[in-house]
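Next comes just one chain, in structure tokens: the form predicted on its own.
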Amino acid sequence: MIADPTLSHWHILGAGAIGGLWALRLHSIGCRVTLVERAPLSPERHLQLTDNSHTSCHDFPVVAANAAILPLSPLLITTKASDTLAALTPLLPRLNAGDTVLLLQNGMGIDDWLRQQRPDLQILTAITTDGVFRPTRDHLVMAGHGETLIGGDTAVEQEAALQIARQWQKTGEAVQAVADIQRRRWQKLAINCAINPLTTRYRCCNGALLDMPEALFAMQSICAEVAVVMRLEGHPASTASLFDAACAVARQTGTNTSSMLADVQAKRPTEIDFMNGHIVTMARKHGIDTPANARITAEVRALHPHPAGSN
């Protein structure tokens, strides 16, 4: 595919499963794509995607975060939330006022930190239900096509989200700009909070939680606390709706290993501070306690040292 000069030149920080997936998708429609890494192992990465019987691949240029050449906008950030502060900090001086940064990652809190650091940036957020895993560092395998939602908090950011969604739709994937991205993010956070850390507690796949009364009680307790915090943050929610959604996702992804359990098994830091830990932090802001979320956060933190997070 020859690069189309009328399309955006995307820079992607964190070309793991989702970042690599979008690098290949954007390349397929003619976008230039440069990967940004903290410590590149080589000047190029050969990414390959297997989607059923179809395989696509491309060699992408790689630049170091502390030597990235301007302009960097638009910048897609797909690093794990726990790695983002260290990975993004070297790039902040290289971003110009008004540059577009799109956060596509699990958990919440990074966008708040980024707005504090650089209120002059155009900061968008996105969520996805795409399923993809990596048998090796540069080989991606599609597990299921989902939907990607993009949005912003201001009229200007929402217009930018709409333009990006229109561009990404050219890949043939389900992408749309939504006006209520924060509510959607909270809903996804609730599901992650109810599933991921409990699969870590019980060392099980997602669907196995549904067969354990103790796990179901914990899921419901977590959802009840998240619902309270969501309402305090201005997003309508009920314990029943969040719990039903979490159970539905656990059922749909029954044989999957959650990303948090995979991190624990690999002795990597988890994103607990940006999931249940974020709930605890936001609850304290409103002067309330969330014991179920605090308990599971402490359990997961104890399994592996964590960098300072949102809590």
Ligand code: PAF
Given for the second form:
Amino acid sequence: MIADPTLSHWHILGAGAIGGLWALRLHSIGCRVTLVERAPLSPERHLQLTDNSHTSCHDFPVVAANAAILPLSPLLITTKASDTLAALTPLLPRLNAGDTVLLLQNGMGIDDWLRQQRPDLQILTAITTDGVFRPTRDHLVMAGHGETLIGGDTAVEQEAALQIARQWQKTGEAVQAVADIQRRRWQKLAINCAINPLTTRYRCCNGALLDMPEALFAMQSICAEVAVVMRLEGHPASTASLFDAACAVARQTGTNTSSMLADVQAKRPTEIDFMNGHIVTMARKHGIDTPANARITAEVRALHPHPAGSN
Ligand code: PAF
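What's the form predicted together with pantoate like, now that we've got the form predicted on its own?
Zooming out: every chain and molecule, the one shown earlier first.
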């Protein structure tokens, strides 16, 4: 497909499973897409997606994060939250005031950090329930088509989210701009906080948590604390609604290995600081303790050395 110059030229930082998926989807509707990497292994990456029996592929140009590549906007960030600061820091001086940055990743906290560093950027956030895994670095396999929600905090950002959602809908995927993205991100965070670290504690698939009374008790304690923090942050939430939602997702994704357990098994840093660790940090800001989240955060952090000085 020949790139349509009237469509956005997307730059994607962190083309793993979700980033690679959106690279191929955006290419399929005629967008130019460039991958941005900290240390590119080659000037091009051949990404391939298998979706049922259909395969699509493309060679994408790759540029180094510290090379002079302007303009970078719109920039889609799909790095794992734990890798984002290191990946994004060299790009910050290359972003211009008003540039659009869309964060599509698990966990919370990176958008706050980015707003502090660069209040002049247009920062949007997104969540997705798309399921995709990578048997090899550049081969993506679609596990299930989900929904992607995009939003911003100001009226201008919401308008930008709407424009992006309209463009992304051309891929045929379920994409929506929503006015309450922060509430939805908190709900997703609650589900991740209740499932991911416990699959690590019990070394089990998501669904197995539902068969263990001690795991269910821990899920409930985590949800109760998240609900308190959510309410303090201005988002309505109850222990029961978060616990029920977490149980439903654990059931729906019953045979999945959670992303956190996959990280632990592969000896990679986990996203615990951007999930339960974020709850602990936000709770402290409000002057309260969240012992269940603090305990599981410490437990998961102990599995992998974290850089000195981080949370
Ligand atoms: O991070 C994950 O693994 C997923 O967000 C979820 C929902 C827990 C399913 O595995």
